[in-house]
Amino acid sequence: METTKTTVLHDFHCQQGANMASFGNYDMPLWYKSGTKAEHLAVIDSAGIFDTSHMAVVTVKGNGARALLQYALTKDIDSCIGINKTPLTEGRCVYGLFLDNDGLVIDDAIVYCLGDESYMVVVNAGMGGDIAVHLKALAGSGAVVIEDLTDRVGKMDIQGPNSAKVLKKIVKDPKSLFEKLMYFSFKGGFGSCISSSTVELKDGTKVLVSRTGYTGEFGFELFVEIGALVPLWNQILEAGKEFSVIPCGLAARDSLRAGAVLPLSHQDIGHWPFANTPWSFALADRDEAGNFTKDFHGAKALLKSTWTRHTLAFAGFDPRKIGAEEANYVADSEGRKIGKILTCTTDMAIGRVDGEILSIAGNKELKVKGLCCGFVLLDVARQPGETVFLTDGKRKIEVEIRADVRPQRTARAPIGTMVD
């Protein structure tokens, strides 16, 4: 039996009275004494911080590194940046998937271009070894060096509209850091993950600052050497006091990401063909004949797949939830089973007014109780606006199929409007 791991922030979580549970074989905080609702709303109103050092980092370096990732990743890294689809270059990162021979999802990932033939790949908890093995198999006997840095990287996130205001208090040169730091770009480096830019804290700690995250809100993912994570966490908590920054657990991370229509790997996407989902942007483009515009591992199997089920986002009409337990299911208006529940949580920052979903981010006076939201896997397609029912056999709740859920998200906000 595999021993449950802990992160270097585990003592902090326990000292703060966090409710702990196993996630990805790590003992992680679900919520603190403040509670999931307060943590969720902190990210919408100001900022919250998350221990994400359970995530895994794999480096891919050397002659042929780019060619390897171009084949291994579903996204076309030679045509992926902005509306003009320019190539992935140093200081930019991109989201994609790793598939097996049958076109089934091994894991999703963000790939960071550190420089010429030097990349950092961030995957989910417990997946560093699997992805490293997968990449080594695809690389063969070439010159590419693939290293699994699992449990050797310190990572935390600060998310919410005041994130930059907090971060600028602890970095040496905030003006340089934030200049042209657009969504899905990064600056700096740490340890063996070095780019040509340098970002240092006032205490001299080198950090990689990435304008990414898993909440749908403006914020950053921060990477440091493992021994620097606890001091960084404490510095941000201290700098964030005037903004009421609080630590947040995985429950708030889950409710925020679901409201932002972001998938959880191995739950909303998993060991089935990656087709008929809200996240087709993770794949290479298709030509007029429906073929992918680049070859990638698993592409042929995906094109031949007879998968007809549909992964769809939904939002309810009140906060009530029906969990994603195996016995629970999705039914039509006649009570017939038409699919399974993948995720069901409550986004506590939204509510319905005259049928329209509104967010407190756009109206501070709005009084909301939250709406359940998440993803279902249905046997047949349903269009946005259609309703289905989640049920545990006794209770049932009506939910609406949605193209989007929480409005007024800030993840892509111009950074100049978020710094001062």
Given for the second form:
Amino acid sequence: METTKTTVLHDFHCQQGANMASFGNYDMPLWYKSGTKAEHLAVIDSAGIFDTSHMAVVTVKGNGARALLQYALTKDIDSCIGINKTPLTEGRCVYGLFLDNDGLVIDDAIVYCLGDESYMVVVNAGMGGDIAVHLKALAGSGAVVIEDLTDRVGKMDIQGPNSAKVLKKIVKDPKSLFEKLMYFSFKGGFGSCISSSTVELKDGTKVLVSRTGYTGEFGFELFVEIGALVPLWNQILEAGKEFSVIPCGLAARDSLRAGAVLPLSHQDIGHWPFANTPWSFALADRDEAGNFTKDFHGAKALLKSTWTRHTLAFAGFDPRKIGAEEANYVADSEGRKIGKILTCTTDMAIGRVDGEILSIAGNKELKVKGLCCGFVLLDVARQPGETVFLTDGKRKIEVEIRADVRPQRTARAPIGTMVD
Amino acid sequence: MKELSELIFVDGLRYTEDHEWVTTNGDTLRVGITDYAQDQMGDVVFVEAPEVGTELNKGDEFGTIESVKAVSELFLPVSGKIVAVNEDLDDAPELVNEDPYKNWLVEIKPSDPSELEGLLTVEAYKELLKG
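Beyond the form predicted alone, can we have the form predicted together with the partner chain?
And the full complex, kicking off with our chain again.
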């Protein structure tokens, strides 16, 4: 087995007494001393920061780069932005998947358009090499240059409603940064990932600021050259003090993203056909006949797929969980096994009042204990509102199939309302 | 994660290999989890306790403790009858993290009080954690 890797923030995590664990072959913080609950709630109430430099960046540049990504990615990059489905242009980014020839998921990704024939692809920890090889194979002998920047990029996220207020304190020109910085857009660049806009910190560090994240809350993903990450992290912690910004670990990231109904690659999506999921928005649109509006690698297999299983989000009625271990399963009311558990965690910001799920966001009076939530892969279809049971053979908890889980998320909040 | 030197131990309690502690409270015993256990688990979000009156044998599972990380089974350190459960934990399970030695989980009327002597002393428990 490969030795476990570390990020440049590893010393910080250890000095802070974080509870560490291996994730994607990186030794990463699960939670810090404040604990997962405080970290989860910080992102709902104010802001939290995450070391995400275990994620991998691959650049795709040169003549044919766009055509390659248009074929490799499930999303139609010529028709994906806004309600008018305009093309992906510089300063915008888009979420999609890379499938293999059989329509099975290799990884999910955010693709950033840095400029004409210049793209940055952000994939999961340890996947940079695989995705670079996959793209090179699809590119053939063309002029496209694909480079895996694994462990050469510094990346951190700041997430939560006060994120812009913190960032504003350390960037040179916050007004131009935040102007029209809508959800899934970015400004600036770093290292070899340069766009026509520039974002600099007050100390001159060049940064790419992306209005994206993995919590369902308002915030940013920040990319810098690897040597600039620790200083950036420390500046944000310092600037964030007045907002009680705290570092957050992978456990809070997991509970926040599950409540926001976002999949974890290789757990909720993976080496099985991408069909009947809550995330069909990751695919190109379909015409009336059910065909995709563009051809992409894996599309033919997906259209012919006989996959009848359903990936569905759920939320429970209290915080109790049944882990996603192999031996545990989903049962119907008769006790018959009808599927497996993909993710089961506790969103600690929500509770049920008269059956309805409410969030503490904007409702400080509300006392909640949290609700278990996550994803199941069922052999049968189930509609939102129907219930199923998670069981480990001994314990059994009832959960409700949901179209959505945590209400009042801030990810898409108009930026003008979040800066001052 | 706390270093061994940062962990809190309470002298005079008895401990188990499952990272529980036991203390006498008159003619009953109180059972909780150790500082090591709460530190490993992370934030406790739910404690599932047995019905008062349940009779169980040493080693039987008497409930579960759920943290953000996982669901952990709780095993009875001595045989006996459950005479009380800590109802404070219903509304505030995080008390287990805040003070694991004050916030007990269940109270047992032991059927064989001598079983207590078979549990680990604080020194033996520290040795166990040193590995």
